[in-house]
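First comes one chain, alone, set out as structure tokens in the form predicted alone.
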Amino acid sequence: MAVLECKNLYKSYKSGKYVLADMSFSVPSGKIVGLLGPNGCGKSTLIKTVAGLLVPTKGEVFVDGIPVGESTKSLVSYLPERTYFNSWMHVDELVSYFADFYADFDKERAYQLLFDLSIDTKARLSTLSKGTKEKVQLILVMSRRARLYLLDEPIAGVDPAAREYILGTIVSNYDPSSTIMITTHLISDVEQVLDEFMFLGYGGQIVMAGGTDDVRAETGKSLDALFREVYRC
């Protein structure tokens, strides 16, 4: 059974213009998928729809065979593009908050990752840099034992020196029966961990999809090079 499945998905806002249009795909377990495309093509809209934060205009979305709704909230761990925590909270308080709120939260894993990245758990969030706040948020999201992880720009504000560790952490710290979907503009950094990719075009349709290893074998190009070719201005 696919961990994530979309069937004839459409999403429009008040303008009536479709941000996502007739989108159908499925992703099996144990895959890390890159959801890639230019600004405004509907990546974040798709992520939020799968997370249950937006309601489809038409079509269906399933997580682990269950229609997206209240019952799938416990199956999905979502990292939004922007930090949403209250700045007055301490890192310790955030860990306790997640532990109280999510039954699948692994407190021991969270503290180990915070230690590995030398993040002071007694620090107030307001005293941390933008990049460190994003690290904290990513650690909390990845410390859940979810079926589907949705990561919207997880390393955008993180310094290059920490990206390799964070990407390695994503790979080594999730259940191999789960699925991860990542949106990012830093394709050259993230493609090393991707099993599959989807390129979204304007109008919210999939213009290309496949395995990252297949791209290299069939075209002799990196995923980043293929992206630049497909979206050349």
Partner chain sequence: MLGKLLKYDMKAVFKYWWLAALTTVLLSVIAGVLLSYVIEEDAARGVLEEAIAIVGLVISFIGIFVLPLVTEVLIIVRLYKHFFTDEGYLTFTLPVKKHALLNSKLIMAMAFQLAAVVTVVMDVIIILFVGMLCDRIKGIDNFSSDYGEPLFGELSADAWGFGILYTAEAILIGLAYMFVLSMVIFLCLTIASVLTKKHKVLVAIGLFYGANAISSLFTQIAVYGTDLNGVFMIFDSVNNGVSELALKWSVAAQLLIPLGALAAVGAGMYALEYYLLDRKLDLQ
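Give me the form predicted together with its partner chain now, not the form predicted alone.
Chain alone follows, minus partners and molecules.
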């Protein structure tokens, strides 16, 4: 049973232009997949559609065989590009909020990770620095035992040390029964963490897809180099 499946997915916004066009693919469990492409090519749109925030214009999306909706939201753990929590809560209140709504939330793991990063759980979220807020968000998302993790640009705008921490957290969260999907434009940083990749094109199509190491074996080039080639201006 594929963790994620898209069938002839189309998405257009009010302007009428298609951001995603006739997208069909299937992702099995136990993979870390990179959804790659230049800015504005529809990566975030695809992620938001799978997360249930956007409604497809045409086509279907299934998580674990279930059409995207209320029940798939308990299977999917989504990390958006922006910080999304209200500022009046304290860190521990936010942890309780997650624990309240998500049955698969691992409170101990969350507190452990917060402790590892010396984040004050009693602090009000609005007092935290941007980088710390992003880490808290990542910790909450990764502390869920979900089937599908959707990480939208998890390391953009983050310093190199934090990047390593984030990638390490992603890897340590790996589980053969779940799949992690990462969008990024910082390919060289993320490449060694990815099993597979999908290149998205401006037409809203999948331009290329495959195994990350196979690219090197077949072409002697890194994924980053291949990307530059494919998207040459």
